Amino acid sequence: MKLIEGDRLPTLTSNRLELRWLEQCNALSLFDIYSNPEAMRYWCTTPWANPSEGTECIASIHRCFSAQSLFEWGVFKTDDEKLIGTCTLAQIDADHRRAEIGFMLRPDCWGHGYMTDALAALLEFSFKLLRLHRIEADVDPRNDASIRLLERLGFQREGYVRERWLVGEEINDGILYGLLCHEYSPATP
């Protein structure tokens, strides 16, 4: 069963935000995140450390697209077109109507409600378009921001997994949360 039709992401919109396709001149800009410790601090992989990454990373959502298990946009600020950020949805299983949402943003940019304007869209969208029934999120239990956002979005907590990520030489564990369809308000945020 195909979700999306053509051959991109559609574009999502908020205030201040657009979710875009990310194409591959986006390549150092995401780069510059997914290297960035503090923006990884409690991301399920290490740093990035070669640039070559952010071009490999975007040729695999482009693969991952078409076989829609993975839809990923990067998050452009609206009044300057800077890259600020990433949301996706992955493990995207389209019989059972459910995927898992992540996201990353800057951290010169944290504080200022950006993901939250993103992650709104990107729920809309998905409950509304996609017709989704669940949306899950695996959150390290140290992230207190992203805990935060994803229960004002109206996220309930559903777990607790002992020793779930291997980063590096550092074992961590995770809290899952969920979210369903009925559940969603597009005021909650």
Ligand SMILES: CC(C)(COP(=O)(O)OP(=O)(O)OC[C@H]1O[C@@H](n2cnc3c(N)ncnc32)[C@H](O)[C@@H]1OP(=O)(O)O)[C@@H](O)C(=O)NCCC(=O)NCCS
Given for the second form:
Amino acid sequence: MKLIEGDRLPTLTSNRLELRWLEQCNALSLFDIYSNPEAMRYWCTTPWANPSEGTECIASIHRCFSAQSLFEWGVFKTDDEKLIGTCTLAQIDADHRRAEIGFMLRPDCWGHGYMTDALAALLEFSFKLLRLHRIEADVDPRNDASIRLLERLGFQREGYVRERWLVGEEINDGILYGLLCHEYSPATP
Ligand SMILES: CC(C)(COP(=O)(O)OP(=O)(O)OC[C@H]1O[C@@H](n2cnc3c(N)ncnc32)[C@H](O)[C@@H]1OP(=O)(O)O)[C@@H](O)C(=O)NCCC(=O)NCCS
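Let me have the form predicted in complex with this ligand next, following on from the form predicted alone.
The complete assembly is shown below, putting the previous chain first.
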């Protein structure tokens, strides 16, 4: 069953942001974000080292959209059109109507509530239009900003998973969060 018809993701909007389909012309801006060690501190991979990874990532996002296995939007500021991050639904399981959420923002844009806005738009779309029942998140226990963000949006802590991620020289734990459709209130943030 296809969750989204057509050849690309729909654009989602909030007051200050647009969540849009990524194009190859965004590859260098994406590399700029994903090569930043501060942004990647608690990510599941080490920082990107080669600009070609931006091009490969966008090609992979397009393939995954065709396979309906992962939906990844670019987060653009509406005032200056700059790409400042990404929002993702991964591990999409249409039969069980669930997916895992991911999010990334350029460090110079942290602390302004941008990702609260972006995820509110994505959750609204996921629960109301895609009719997902459950959205999950897996976050490093040391990632305080992400934990605050998820809890502000109403995600509940469901479990602690030991040594789940091998990232470079580190072995990292994860905390699993979940948000159910009937628990979500657009007013939560
Ligand atoms: C996690 C991350 C996306 C948070 O982004 P953010 O935009 O700074 O997060 P928020 O939207 O929650 O905003 C942060 C702060 O801005 C404040 N804020 C300022 N203006 C605001 C507004 N208009 N609306 C809401 N919050 C606002 C909030 O109070 C919040 O403060 P707090 O976290 O101290 O409570 C960002 O730190 C990041 O990209 N980290 C690296 C990637 C990562 O680890 N991803 C998660 C992998 S699981």
